[in-house]
Structures are given as C-alpha cells and as structure tokens.
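Below sits a lone chain in structure tokens, taken as the form predicted alone.
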Amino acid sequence: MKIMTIFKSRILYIINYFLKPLFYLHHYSSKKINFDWEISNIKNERINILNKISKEISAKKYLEIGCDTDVVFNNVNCEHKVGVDPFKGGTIRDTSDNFFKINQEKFDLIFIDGLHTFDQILKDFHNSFKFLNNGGYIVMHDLIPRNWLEEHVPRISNNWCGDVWKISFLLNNIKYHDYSLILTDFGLGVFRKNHDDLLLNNIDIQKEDFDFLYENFTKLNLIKKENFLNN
C-alpha cells in the first residue's frame, strides 16, 4: 500500500512539473532573475525579519495567513498569535476571506503567505490593512519568482511564487506609507502602515507577465537582507 502511494505521488509529480509545462510553452520566457534561494537556512531569514520587526515595534498581536507546517508560526516571538489556514497549521482552519469577514481583532504584525495569486494577495492585503494598527507591519512572501515557470498561474513548477509579485508595483513609493522588497527567501515585501488612508499606485498590472517583472525589477525599492536586519 505504501509503495503504491509513493508511486502515485511520483507520477503526479512528473505530470505536474514535467508534462504540464508543455501545455504552456506559449508563455515561455528566456529571461531569468538570478538569485540562489536554495542555500541552507534561507527559510530562517523570514523568521529573523519578522522577529526583528516584532521586537522593534513591541508587537503584541501577530496574524499569519497561510501556515502550512507552522515553521514560521511557531518561531515568531509575540505573546498573542493567530494563524489562518484552510488545510493545516495555525489556530484557525478556514480561508482568509472567511476569517476576515468575522474577525474583530487588530494586529501589530501580519505575515501573508497564502494562495500565490495576485487576486488573492490583493484581497489579503486590503483586509490585513483594515485590521492593522498604525505603525504596524504587513510582510508578504514569494514576491520574487526567478523565471516564468515559478511565476506561472496555474502552478507548473515545484518552487512556486505565482504572480503575487504584482503587489510590489502597487505599493512601490506609496504615499503615506513605507514599502520595500527584501532580497531574500523568494522575496519578502515589507509594508509599514503610517496612516489610515490607502492609495495604491494607479497601475494596470493585472495582465502583465514575468517579462514585465524582469524589465522593471530594479525600479522597485530593493533592500539587501543584511541592510534590513542591521538597520
């Protein structure tokens, strides 16, 4: 039985990440953003950054959207933590959309690592903003796909960022608030709320593809992880 389960898992892997991309070759791009996200302990960087922010603002309440195995959730230092995931991890088994419909708490620090589509991260960001205290932070994961496979929606790559990168162009140099994109761990977008008003950049980003990201990447407010952690 176990052997059959492993066999089925391998077959699905081959179909999803070797055969499925063949159906999307018309989206192919030769462009690449060169980062080595596979180096050891890089997952600790998102934890280090979240804990630096938590300590800096003396965060009392932490919210995580998309918890999975709780690698991040269990290691963020905050006295009150809420984790939302429809499948596993965290403290609430539900979608983020449903959670925000009934939530009444405000948070100091929110980490978004949910469904990797632009439509969903935009909803998660707007909802998070409503329940974020002034001076609080929203941190978003997977904002730097390195090639068209990692960026493609629907998913056709083992390492998958999707098109959540588009949120960076809506937040870059945003009025009233602070936003930067940290060059580590598939990209961490860090947003600080300084005002109750939210005016996103007026950019028609929805239909843009990986080539747009590649060509405009350096226009974003990019920060090295060392500079952020040591600031």
Ligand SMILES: C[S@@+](CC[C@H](N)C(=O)[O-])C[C@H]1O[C@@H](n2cnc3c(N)ncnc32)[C@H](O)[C@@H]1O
Contents of the next structure:
Amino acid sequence: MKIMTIFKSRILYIINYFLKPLFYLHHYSSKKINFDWEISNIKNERINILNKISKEISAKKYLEIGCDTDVVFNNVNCEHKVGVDPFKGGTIRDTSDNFFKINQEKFDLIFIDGLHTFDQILKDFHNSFKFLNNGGYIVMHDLIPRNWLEEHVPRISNNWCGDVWKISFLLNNIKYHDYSLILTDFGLGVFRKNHDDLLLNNIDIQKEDFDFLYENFTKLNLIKKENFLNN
Ligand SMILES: C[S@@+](CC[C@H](N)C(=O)[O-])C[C@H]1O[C@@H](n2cnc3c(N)ncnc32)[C@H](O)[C@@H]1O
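Could I see the form predicted in complex with this ligand next, after the form predicted alone?
Then the entire complex follows, led off by the chain already shown.
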C-alpha cells in the first residue's frame, strides 16, 4: 500500500514538473535571477523576519493566509493567531476570500502566503489592508521567482512562486506607506501601513512575464536581509 502511494506520488511529480513544462515551451526564457534560497541559513528566514516585526511593534494579533504544515504559523511569536487554509494547517479551514467575507477582527501583522497568483494576492492584499491596524505590517512570501519555471502560472515547477511578484511593482515607492523587498527566502515583500488611504501605482502589470521582472528587478526597493534584521 505504502509502495503504491510512493509510486503514485513519483508519477505525479514526473508529470507535473517534467512533462507539463514541455507544453509551455513557448513561454521559455533563458533569463535567471541568481539566488540560492535553499541553503540552510536562508530556508525559513521568513520566521525570523516575522518575529523581528512582531517584537518591534509588540504585535498582539497575527493572521496567516496559507499555512500548509504550520512551520511558520507555529513559530511566529504572538498572543493571538489566526491561520486560514482550505486544505491544511492554521485554525480556519476555508479560502482567504471566504474568511474575509465574515471576518470582524483587526490584526497587527499579516503574512500572505496562499494561492500564488497575481489576481489572488491582489485580493488578499486589499482585504488584509482593510483589516490591518495603522502601524501594522503585511508580509508577502515568494515574490522573487528565479526563472520562468518558478514563475509560471499554472504551476509547472516544484518550487512555485507564481506571478505574485507583480504586486511589488504596484507597491514600490507607494505614497503614505513603506514597502521593501527583502532578498531572502524566495523574496519577502514587507509593507507597513501608515495611513487609511491606499493608492497603488497605476501600472498595467497583469500581462507582464518573467522577463519583465528580470529587466526591472533593480528598480524595486531591494533590501539585504542582514540590513533588515540588524536595523
Ligand atoms: C506555500 S503554502 C504555505 C506555506 C506556509 N505559509 C509556510 O510559510 O510554510 C500555500 C498554502 O496556501 C494554501 N491555499 C491555497 N489556496 C488558498 C486560498 N484561496 N486561501 C488560503 N490559502 C490557500 C494551500 O493549501 C497551501 O497550504
């Protein structure tokens, strides 16, 4: 039985990450953003970043969208935590859209790491902003795919960032608030709410692809993790 399960999951892995890309070769790009996120002192760095923010603002309420195995949810230091995931982990078994329809709570720190598409992160961001206290933070994961496979929607790679990176271009140098992109752990977007108004940059980013990110990457407000953590 166990052998059959392992066999099935291997077959699915081969189909999803070796055969599927062949159908999308017309999206191929040779460009690469060179980061080695897999090394041990970078993997899970998002936990250190979230805990630094939580401590700095004495966060009382934490919300995580997309919890999976709870590796982050269980390790963020905060008195009251809510985790939303339709499949596993967290405290609420539902999609983020459904959760925000009925939610009444406000949070100090929100970690968005749910469905990795631009449409979804945009909804998650707007909803999170609405339920974030002034002076609170939204942190977003997977904002730096390193190649066309990691960026592709639909998913065709094991490490999948999708096209959530597009939100950085809507938030870069944003009026009233602070936004930076930390160069660690697949890219962490850190947004601080300073005002009730939200005026996203008016650019048409939806149709852009990985090459756009590659060519415009250095225009973003990039920060080394050491500078963020030691600040
Ligand atoms: C990359 S995992 C999250 C990992 C976790 N936050 C961490 O840092 O280890 C993405 C999770 O998002 C969840 N997810 C997918 N669609 C979602 C949605 N519409 N709303 C909330 N979560 C969603 C998936 O079930 C999956 O567990």
